[in-house]
Every structure is written in structure tokens, then in C-alpha cells.
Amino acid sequence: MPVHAFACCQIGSEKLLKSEVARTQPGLRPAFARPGLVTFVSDQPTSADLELDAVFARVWGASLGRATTVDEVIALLSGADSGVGSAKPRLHVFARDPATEGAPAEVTRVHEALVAAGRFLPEPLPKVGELVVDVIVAPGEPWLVGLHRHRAGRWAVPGGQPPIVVPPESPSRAFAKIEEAIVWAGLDVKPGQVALEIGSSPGGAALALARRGVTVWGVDPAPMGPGVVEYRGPSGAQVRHLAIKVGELAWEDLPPRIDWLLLDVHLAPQVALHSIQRFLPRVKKGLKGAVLTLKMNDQQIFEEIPALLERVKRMGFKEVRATHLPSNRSEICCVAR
């Protein structure tokens, strides 16, 4: 069976991903499937322009087939439908589960081979329009080679697997979270902004931003974890808790300014968004964007992801867009500005 398309995602979501690219494009079939990889045939062609927009797909391409070997990635790429001509693509070369026996050491070798073959521009970050060729390995298993052409919105690194150290010192895989939204949005995250986190307890989110000299105020009636309030970041960037929940948060609690807002809450993601829309209006006007973190709790929540992603919209967002992140679980990332 020909495969026309590719897209990987987090592993145990690929019937997520399935059922999306159903909604979206019911023009692509299911071919075969591994976990955090999932395959597709279309009637139609497919090219490195192929877009998905769904939100569990990381990384999706046109399909050039299986190689063992750099002579046949090579053949593929120089296929007369490939689409790569005499400029060179960038490359990424990255694992279907980083988390299995042997997997890092296959990228590196497979990585190594083929930018000796020198058929590849030498940085794997990409610039808008270019070609990414992708390289999906896994020990014992033949390669799949895709080719997919970089676009904002996407992520640039290889696999979308950006390589976040969560320091010891962090109460929390929130830390995790906002670097890794911060990486994938492009967020332009600097010194001396302002943050207010709803849900903020313990800390791992606030913490990676006040270590970015960003001052955290932090809404939550639980404790911060430890050295979290006491951190004190570059230019004197430092974490407020407010110990209350968020409906009990008044205007004249906010600071002056606010440059971001986080949502991160144990709460349905009808009730989360809600908690936050009766202020927007008194921090909208100075906001450079809001990072959601919306929570999929069950079947239902996933099939209404467009209407949520709507309804950010409807509070007066111009730029609305959600993915699954690596250290997400039963959860996506929105992304506003």
C-alpha cells in the first residue's frame, strides 16, 4: 500500500490523531501505524506543502518511503516527485520514541551518515519556506523519510523535541511546559515583562520564567513549592503568590502592567476559560499573548476542541493556536496573541 503522508505525535495519541485528520481531511486514510507515528494514503498527491493544523500532529510531510541506508534516502530525495531540486534542504533526524533502548545513539549515527553525504545545509533550524527532510528512526527498523516545508507555526526543531532540562530545584513538569510553549509559539519572552499565572501552585511554570527575568504573580490557593517565592532572577525578577482561588481575585489585586497571562487549573476547560474572561478587559489592552494550558479530561472535551479555540477567539485574540506539547498529557497548549 502506498503512503502519501506522515505524522508524528505524542505517544498513545495516535487514535487522537487519526480521528482529527478524519475531521480535517477526509481526504487522507489511515495507512500503518507504530506508536507516535501514523501514516497516510490520499487519492490525491501529496508535497512537502501537505498541512494538517491538527493539533496532536508535531510533525507531518509528504511521505517519500522507507531507507536503510544514505544512498537511499538519497535515491528518495532525488526522486523526480520529491520535490527537493538543486538547493539544499535542512535536516532532522530524530527518534519515533526518544524514550526507547538505543534511540539516541541511532540519531546520532543516522545524523552523522547523512550530513557526511553533504546533500544538507549544515543547521537544522529552518527559516520560513524552507525544505525540512525528516528522518524518523527507531532501533531495528527501517527509516521514514518525509520532506515538509517550515512555516510559522511549526515547530523548528527536530521531531518537536525541544531539548528542555527541567533543573532539579523545579516543584514541577510545568517548568517543562512553558519552555517548551515558549520555544514552539516563538514567544517573544524577555527580561523585566510581566506574568500572571492562574493556578500557579507549586511553582515549576513561575519559576522558568522568573529565571527568564520575568516577575510571576501567582494566583493559587495551594502552596508554592520550595525556594520558588524566595528565587530572585535577572533583573530582580521575582515570584508573588497570591494565595486565593481565582474567583476570589479583584481587579485591584493585579499589578499595573501585565505582559503574559498562564492558565493552568484543575478545572474543566469551559469553567478555566470562564474564570479568567471577567478580567481580560482590565489586562487586554498591554498583553502581548496568553499561554492556556486547556485540560482533555475525556472524549467529549477532545471533539469540542475547535469550538474552545473559538471561543478564545471570541475574547478578542487575533492569533489562536493549540498543540499538543511533549510534556502535555491528558491536556493541549493554547496559544493566544
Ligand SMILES: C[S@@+](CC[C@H](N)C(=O)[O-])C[C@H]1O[C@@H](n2cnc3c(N)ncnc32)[C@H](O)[C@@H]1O
Given for the second form:
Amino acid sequence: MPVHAFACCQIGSEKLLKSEVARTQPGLRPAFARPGLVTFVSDQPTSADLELDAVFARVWGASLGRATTVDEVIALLSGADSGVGSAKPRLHVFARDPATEGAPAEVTRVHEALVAAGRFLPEPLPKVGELVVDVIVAPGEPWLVGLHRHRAGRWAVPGGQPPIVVPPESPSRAFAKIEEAIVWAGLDVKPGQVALEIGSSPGGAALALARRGVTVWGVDPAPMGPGVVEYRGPSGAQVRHLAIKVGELAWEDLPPRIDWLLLDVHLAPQVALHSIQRFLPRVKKGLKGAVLTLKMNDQQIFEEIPALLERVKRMGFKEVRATHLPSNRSEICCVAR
Ligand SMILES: C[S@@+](CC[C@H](N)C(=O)[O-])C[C@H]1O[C@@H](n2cnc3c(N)ncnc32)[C@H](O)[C@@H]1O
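Form predicted alone done; form predicted together with the ligand now:
Full assembly next; the chain just shown is listed first.
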């Protein structure tokens, strides 16, 4: 069995990822690392089922080794102790740093060469329980070949890099944040639903939801961007702006039914969570889930992540998961159901 593990993260988050793994998996010692990729050596054999419990790890698994040719990849997978077995795995080829010049072309080239070997299932999206071979590429570097097993709560798209395009009419990048959260967590967002967003200005996330047919009630003293409240989406979806602070929100201001609760305010996470706690009993009935952006402005808040997620659970949610989305910078995304 392999004794190495790998984890991919946002460029610049490698140190945070290492500190997190030191806390969650002390048996893993950091080894070779590059921007966006950290490898570890384990005291125990690793496998595709390795769990890191690390918010900053986007893709992780057993590391089978480095390769520069298709034959070398096949040799790594064919090794008796690779863990691949006889069933065909899925193939995910992705860039360690998608913004590097030449990286997208390198991904296409390596992907095409590996697909031609006929050793993988043709569709990339894995079902729960299936094995995924991760081939992590960067121009001019050997590829890192890893293996993980897909489960709920893990990205199904290669590298956790969903191809989301922010439309020019979106007033903010938060359009991408909510779209990524929907894809990552597999949220069942449908036309006719209603969302309440605390911290809605200028309105990228609200616009994304309205385009999906969800009516959004946005609470924010700052103005919404041009065209957001005028927009009409499928099923008559629209964005209604309540130009007040969350503390001023009265229960009677709220719509009778709320399917999704979004929180995205420039406040310390404990303060932000406190702000929604007051009206949660009123909106909880019928709530499908909450997408909470938690700001990680300093090292101390980073240390508090487990306690923050525990607090969200105590607010009455059964399932709480968090990740660092591709569009997150000094913040993480927590999805609670
Ligand atoms: C990151 S922005 C939100 C981006 C927004 N979700 C989007 O999709 O464009 C943070 C927002 O939090 C708002 N905010 C800060 N304190 C607030 C409070 N107490 N109540 C409501 N909104 C607040 C700010 O006015 C700011 O517009």
C-alpha cells in the first residue's frame, strides 16, 4: 500500500492546509510541496479512503507517485498495492495552478493521452463509492498521480475546479461563490423557492439565485448593484432589497417561507452567526439549508474553525460541512442542512 498522501488547495493556502492536517491527522508529515499541492508521508499505509478532515483541502487521497508518460501512469495504477483493483476508475486530470500559462493546454493534452489508453470510465463525474485517479499537472513538471474514493461532501468535478463563468451583469464575484457552493454541496436549488440573504449588496449571489428562479430577500444597508432589483427570472423570481442592518430585521419583515438562508457579511464569524441566531427559530421550519460565509481574517479565527462548525450544529443543523471554495479568499464556506 502507498505511504504517501496528497492534498490540493488554493494557491497561497498551503501553510493553512499543513497546520490543519497537523491538527486533524498528526500521523501525516508534510513532504514535497508546490503552490496548490502538498504531499505527506504517513506512518501507516494510506489508501483512496484517506480522510483529512481539512477545510482547506480541495482534493486529497493516496499519492501513488510521479509520472511523465502514460505508460508510467499505467504502471503506477497496475502495481499490486495501488488499490485500484480490476474495476475501471474515473479519471480527473487538472492543473495544480489553473492560472499558470500553458496549464489548460497541458491538462487537455495529458487528459487526451490518458483517455486513449482505455483504462478509465469515459465520464469524469464519479458516483459515491467510485475510485477516481487524480493526475495533477503543471507545465514542465512531472505529474503527480493520486487516488481517492468519491463520497458525498467531496467535489465531483476534477480538481474541485467547476467551470463557472460570472456574467458581465453580475455586480460582484459572489455570483461565483454561491454557484460553487451549490455545485460542491449538491444543493437542490429550484425555481419557485425563496432565499433570505444577510449581506446581499451589491448582489452577485442574489442575481445568481434569481437566474435560477429563486426569489431573494436581501438584507443589507448598502445599495444593490444596477439592474439587480429590476431583474425578473424564471417563475417570476426577483430580488427584494431590505435596506437595513440584520439587527434591525423584524420577524414580520420576513417572507412566510424561506428555503435557503445565506449569510455573507463583513463581520467576525462569531458576530455574524450571532446575528442570525435571533430569527433562526422563526425561519427554521421548512428551511432546506444555509450557506454561511465565515470570514477568516486572522490566524486565531482559523484555529477556531472546529468550534465555529460545532456552533453551527448547535444552532439546530443536522449536517454541517465547510470548505474553501475556489472563489473564497480570506473566508470559508459552510453549508448546513
Ligand atoms: C461581501 S459583501 C456581500 C456580497 C454579496 N453577498 C453579493 O452577493 O454581492 C458584505 C456585505 O455585508 C454587509 N453588512 C455588513 N454588516 C452588516 C449588517 N450588520 N447587516 C447587514 N449587512 C451587513 C455590507 O454592507 C456588505 O455589503
